[in-house]
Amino acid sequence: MKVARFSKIGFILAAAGSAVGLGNIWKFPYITGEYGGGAFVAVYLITVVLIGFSIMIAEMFIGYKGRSDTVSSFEKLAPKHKSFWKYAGFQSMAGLMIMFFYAVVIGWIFDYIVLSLTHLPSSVEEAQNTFTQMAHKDFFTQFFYLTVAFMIVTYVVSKGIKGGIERLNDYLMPLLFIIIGGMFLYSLSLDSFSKSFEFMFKPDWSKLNSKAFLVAVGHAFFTLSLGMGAIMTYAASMPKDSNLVKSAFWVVVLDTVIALLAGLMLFTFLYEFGAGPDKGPGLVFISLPSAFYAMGVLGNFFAVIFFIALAFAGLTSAVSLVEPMVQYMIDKHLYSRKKASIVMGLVFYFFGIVTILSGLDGTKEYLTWGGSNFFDWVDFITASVMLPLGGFVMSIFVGYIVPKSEVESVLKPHLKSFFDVWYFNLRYIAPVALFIVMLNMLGIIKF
């Protein structure tokens, strides 16, 4: 039986599609605004290089050599204690758990595409009320769009690597780049672009604190889709003559460029039409729609294509979040791809409904524990525990468990003289940084 493989460019687009998601276009701009702009961006770029790039190469290496699901790949590469190291494949569960709320947020984006076609809120107050009405009072709208997201993602994953995932990314990723690039080019013509550029790239070190550093490390890791089994599972389907280092480089570059372009474009629009960059998580769903309204008819056009771009980014990431568990069910439990896709789709669909109910007035009190609802708990467990732990485990596994000679045979021809620098970073810098981030997020240590 011939195993489906990505083409070389197909893998880069799929991995970039996994990495380029809501974290780039939604989260990166608002945390940049919260932590002072340029100084935060500088730290973020450093952590992308020192931690994100290093771990991505390691994760690609495990998948490329293992040629299987995450559990089996760790088992195959571990020289001993294979029955222990198979549990390192837990990270494939992280992606599926993220889909519990990620699919709901994609549903919100679908709703905002329709909203942008009809009636944009005229003020921040109206935008706040619109979002609150939808997220906390309107079950059926959220349920409908969650169902749409479930059907799209499940169908694409069921079609496999070549016919589904690669084809989706072949179309959506270039369109995403065109939309974000086009909006960025328009923002260059606005008077506020220089102010946005200064905010993003002129560091104010007085605004940088230890928490900002930890947030930068955590986000650099999250935005590259590391620690959730997606990159590892995709790498298992890379062509055998692939250059892992070059592939990782292009994924990191595409991911980072999209984040920077989105930040510059969004801040320009916000400054131009009377809003600021420090609006927190509501920046995209509350502040930005009112800024688009101030642009008149052109604002409706930009709002529609922006939320379409956001939907594209969400969907390309969503299929990568589900694929690791689908591949696990195929390899370990001999499910057909169609059956595995439907089963995993129904899992995130069911818990997506739970996520919706956890935010609704009248039901949220039954799904709230310790002051946090189901949505918040899943977000905390995945972002604060599972993802950094996954990265920590991969750095230890490749840095200490897999024989160095085996790692060298694959990576040194491409890293050349930088191999020792990368290997040192993987063994000593990345795991320490991720361990500290995890302890801080868990509240064990405070900065």
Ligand code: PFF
Second form
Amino acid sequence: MKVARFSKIGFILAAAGSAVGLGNIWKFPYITGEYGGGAFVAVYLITVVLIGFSIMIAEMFIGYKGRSDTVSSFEKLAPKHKSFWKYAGFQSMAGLMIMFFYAVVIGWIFDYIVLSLTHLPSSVEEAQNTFTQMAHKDFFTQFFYLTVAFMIVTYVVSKGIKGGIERLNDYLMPLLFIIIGGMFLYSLSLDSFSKSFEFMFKPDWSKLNSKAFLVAVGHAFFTLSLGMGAIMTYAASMPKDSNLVKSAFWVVVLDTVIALLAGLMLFTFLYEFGAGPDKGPGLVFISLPSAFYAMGVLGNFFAVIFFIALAFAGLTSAVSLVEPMVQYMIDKHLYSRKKASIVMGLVFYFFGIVTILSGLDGTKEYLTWGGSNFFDWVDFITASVMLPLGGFVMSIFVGYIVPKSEVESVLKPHLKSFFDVWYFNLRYIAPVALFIVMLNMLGIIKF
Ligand code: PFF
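Right, and the form predicted in complex with this ligand of this protein, after the form predicted on its own?
And the full complex, kicking off with our chain again.
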């Protein structure tokens, strides 16, 4: 049973901390680059508003009403067939699985904070070599920083909702906003800002293919932390008389604003000092460091604070990826918080090591199946399959299974006349869209 709860603002910061993560600052800019800019951004924004916001309210509702771990919350809210619906709660496992690679990437960021303090690469080739050396050849460095990430995340989660998670977010989130905001303001003063703005906001619809559309929908989910029990578990510790709609609104706004500011700022730097925007996953680890080098001394400073901000964003999301399973072990299996945190920590630590090995020369052959390594598979199974499935199940559950009167009693006072629009969307639009995305991801239908 819950004891300590978030404060109202603490909840918004923690949920925004979960949402604003590597997805915003690392992934969003590079997929925008890959899929051609403006048109992709437009689809992403429409998805965030139409589907993301609605599902976020539904996910918060389940946690807020259930007041428990995800499995127990589904069980409590289902009017019948409880033993069937409780399985929906296992979406929490997706969060822990994401940690198998998320923790490794946080480790890379730690390494880059230290690297930027000492030495920035003078060309894209050198930056590429540095990255390849670390990710494909250097087990020890990755293992060391993964261990650091494991220790921080496990410690914070073991301290609980109030003393661990809320506290971490209270400190790191304002700092993150200041760093990204400050760097954005600087980028405004550069000539290439207008080019970057045009790239992100001038849609060229001819570049938008169906794949881009699906990636945009998948990313909208990932970035908002939906479909994996993170928001649901946090919502179980919301103060009693919370306004779910307002909270969801702020989380969505903060997440979107940070993604857009980070994208505009990064593309400005890349246009002004280095490579173009279409550089794929290496954008932040390869193109950006060499652009920072070209900026001179200021670049060194920016590189360090940028990677610190990225680490903050990653850590505040990481705790939310582990917390749902920890809460489940506490509520359902009566583990102490400390024991649950350590056990779950060890699980992602162990598979984190597997992720590192799956990228290393010499071991990757043993951890690659069908052309994709362990890292890619976990990313695909979680972000492309489990997450839309989680969203689909939640929209069906809140839209059809939980009695409408119960949903209305919590949400109508806040949604007011929008309640019907939201409910309609949740019953008819969101599940259909998510179902199509899922089938497509699984290769069952092809556009
Ligand atoms: N939203 C985080 C990001 O954008 O990096 C990632 C994430 C955190 C996804 C928590 C899912 C989750 F439950």
